[in-house]
Every structure is written in structure tokens, then in C-alpha cells.
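Below, in C-alpha cells: the form predicted on its own, a single chain.
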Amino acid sequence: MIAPVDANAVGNIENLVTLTAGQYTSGSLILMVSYGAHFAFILYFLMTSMQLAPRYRVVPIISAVVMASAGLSLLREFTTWQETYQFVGGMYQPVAEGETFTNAYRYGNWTITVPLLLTQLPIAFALARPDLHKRAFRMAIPALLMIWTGLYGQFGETGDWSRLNVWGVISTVFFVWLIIEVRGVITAGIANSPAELKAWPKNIWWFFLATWGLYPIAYALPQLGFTGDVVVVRQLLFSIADISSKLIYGVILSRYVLRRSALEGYLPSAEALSTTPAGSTAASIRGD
């Protein structure tokens, strides 16, 4: 029988709450789905990159190298879960054989990708070199810190509500300001982007505030009780979350910039977007 775990002992509530079998299934294939996800698109990021002008391939190749770090951390969280739980008595109980699980991995993880992510937005852009290095600077500096104090406040989150809401509101302060100067990346994007291609930065825009809204949410959500649905739920969330502000979105940039780099008249860009030879001047033009 797996003896009582002490509540302070522990930093995250997955430690603390017995599963059913349909509940630790789920939270396996969560995790397997998320990191198999990242895995695949390495490739796909990598050839994608073979079609752009040479000056927007390093956009997917970051994708290929943050779809790397993600899958890698997200492989180590699944093998952790894994780890953690003993089948007992017809339930799957935490801490089996000392073996503990955190969701430190993830913030980890993020504190690698996510300056790379947001580095891609003005690279994407084209904005200028002196710009983009400032504007990249600026966007890390929130990003990073967002990244810390949520990943201290998130140990309170066995019952000291003061410390993980606190550091809760110092994060969000921080995702704050990170919106400012990813909006302000935004609105040059727009101004810098081809007519055909200016829905594109606003599109990305909203997709942003959707994508990593879901993070907060995740982050409070041990308060609604120490229950399996919350614990899997709570992965569904990071897991939805991490896939859409990472591989979706690289995808999305991908995009862009080949349609960027067929307006700018880089024939292998057109000849992608097109599925005829006669089509690909047209595409070239049209940005399609």
C-alpha cells in the first residue's frame, strides 16, 4: 500500500490525487500525443525551409529546433507520469516508490522556446536588423520573467493559495507587458508586410492572445479542487496550449513567409504554392 504523501512535501497536486483508470490513461495519451506532435514536425519544418528565400529560412528552423526542446521535455513528462503511479486496488496511486511528478519540465522547456518563438516574429517581418534585434531583446526580457515567477508561484499549488495567486499576479503583470511589445512587433509587421499578406500580422495577433491565454488558465486551475478530472484537464490545457503557441504557430509563420517570399519573386516559393507550372507566376502575384 502506497503510504500518505504530506501535502508540503510535494509541488505539484498530480503527487496528491489518485486516478482512475480512464484518468491516468487519458493524462498517458495526452502527454504521448503532445510530444509525438513535436517529434513529426521536425521534418516538416526542415524541408519547409528549402523552399523560402534565404532570408526567412531561419524562421522554420527555429520552429524545427523549439519542436525538438518541446518534444524532448514533453517525453521526459510523460515518462515521469508514467514513473509516479502504481496500479493499486483497482486505482492508480501517485508517488509510487518515492517517485515524484512536476510540471517544472515545461517551464523549463518554455524558458528555451519561447524567446525563439517570439524572436520569429520580426525575422518574419523582415523588420530591419537593428529593429528586430531591439524588439526581440524587449519581448524576452517579460517573456522570461512571466516564465519564473509563474514557475515559483506553481509550487504553492498543493494549498498555499497566497503563494501560487501571488506569483500568479506577478506573472500575469509580466504577460502583460510581453503583449505590449509583441503588439507593438504586430503593428510593424502589418505596416511592413505586403498588401496582399497584411491580414496576416492581425491574424497572428489574435491567435496569440487565444493560444497563450490557455496558459493562466492551466496555471489556477488546482484550485478548483484536488480531483483527477483537474489533474488531466490541467494536461489537456498545457498540452493544447504548448501545441498551438508552438507547432500551429510555426506553421502559420511557415506559411507566411513563403507566400512572402513568392511575392518577393523567389520562384521555388511560387512553384510550392502552386500546383501547375502555368500557375506559379500567377501565385507569385496573387500570394496564394
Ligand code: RET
Contents of the next structure:
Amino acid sequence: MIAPVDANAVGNIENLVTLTAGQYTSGSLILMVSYGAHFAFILYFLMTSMQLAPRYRVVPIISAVVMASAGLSLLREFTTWQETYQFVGGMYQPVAEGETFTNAYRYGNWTITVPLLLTQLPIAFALARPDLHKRAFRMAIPALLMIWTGLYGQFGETGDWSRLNVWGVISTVFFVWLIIEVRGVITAGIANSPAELKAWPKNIWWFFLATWGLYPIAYALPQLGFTGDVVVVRQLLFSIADISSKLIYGVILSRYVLRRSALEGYLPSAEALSTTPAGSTAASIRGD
Ligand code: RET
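Alternative state: the form predicted together with ligand RET, after the form predicted on its own:
Every component of the complex follows; first up is the chain already shown.
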């Protein structure tokens, strides 16, 4: 028997909708693929760090830390999702007691991952130390304010639209501030990149805007209605955003610093790429 629930007391719309078996399984699958991908890439980032000049090794190491942290958070979202629904009368219904689903864990997790993701940029661009620290700090402040105001606002998504939208707008103001700070780091990164690699920070800029921009869309989505499709599409958007902004972003930064290491004369990187003259020479001396 499903007890009637007070819409404003349940936090997220996942607790208000009945899902078809297809929607429930899609949600499970999306979350499972997400945490699986994050955990698997811990290995990739740790191994890839070995090919880099020492000053850049921390870039994929930070990615590995982000993978572990996000993977654990997404695993928790997955288990909570499974505990939230029970199969009754051919449909998946939110359980009357025991567990409620929440996306708030995501926001908590971003508190850790977002400052790390942002700090990777000035390190990869090899900005000089006092400037690097200053810029990392100046990005972290608007980023944390953006996350925490959004965390507060998302509790309004079950019907308190003014709470959702007012805090959503406040959070977006911090997002704009963050974008300005990131643009400054990108500009410094272009100036500080070797000529062959100047396109990389420019492309990373567009990638950043496109992938981080998915989060506010996921935030606003419940206003389209409390339906199983909205619930599933929202989890899908979050997952696409997560895999892009952390995992693919980490791969891009790792490849950038690998090329940079090679151009700066670090032989193992040149060998790993084997496209630079130094790499080919080293490989041919070794006979491979
Ligand atoms: C919120 C609230 C609504 C307004 C805006 C938001 C932006 C969120 C962003 C999150 C990025 C998260 C990342 C996580 C990686 O682990 C908080 C949804 C603008 C940009 C990159």
C-alpha cells in the first residue's frame, strides 16, 4: 500500500512519480554506466600519469581522485535509486517508507570535484606558481557559491517554483562570474601554450561551456512535469554532463600535457607519442 506523500516534503521529483519497468531500468542503467565508467578510468589516469614530465603528473592524478570521488557518489545514487522503488502491480512505485531518492548527494560531491577540475586547468597550462594559486582560488569561490545556492534551490523542485527559480538565478550569477574567471585562465593558457598547442585551450573553452551548461538544464527540468520521462531524461543529462566534464575532460587534458611534455623535451612522452622527431629517434635507437 502506497501512502499519500506531501510533495514539498520529499525533496526530489523522483519520489513522486511511478515508473514503467522500462523507465526504472533505464534509470538504473544510466547510473550504473556512470559509476562504472568513473571507476574504470581511475586506472587509465594513474597509468597515463607515468608517461608525463613530473610537473604535469598531478593533472591525471587529480582526474583519478575526481573519478574515485564521483564514482562513489554515483554508486550511492544507484543504490538509493534501487531502494526507492518497489515493483507493485506491474509498475515501479516510490516506497512508502524506508528510503527517498535525492540528487543532493551530487551537489555535495561537486563541492569536492569542481574545485579540483578547475585547478587542473592552470596546472596543465603551466602557469607560474603564485598566479596559479591565485587563479585556482578565484575560480573556487564562485564555483562553491554556485553549487551551494543551487543545492538549496533544488529542494524546491517538487513544486516550490519560486524557490527553484530564485536560487537558480542567484546560482547562475555565480556561474557567470565563474565563466569569466575560467576565461581568464584560458586566455593565459593560450598565451603560455607552445605554438603547436594553442588550439587546445581554445577548444577546451568551448568544451567547458557546452558540458557545464548541461547542469542548469537538468536543474530546471522538473518544471516540465512530474513524469517518468522527465525523471529518466534528467538522470541521462546529469550522466552525459558528468562523463563529459570529468572523464572526457580529463582525457583531453592528459593528452594536452602529454604533447606538452614531449615538446618540452621529456623523452618518455615523446616516445609515447612517437610522432615528434625526438620520439622517433628514441624509438629507433631502442629498435621498436
Ligand atoms: C546549478 C543550479 C542552477 C544554476 C546553475 C547550476 C550549475 C551547475 C554546474 C555544475 C557543474 C558541475 C560539475 C561537476 C563535476 O563533478 C548548481 C545546477 C548554473 C555548472 C562540473
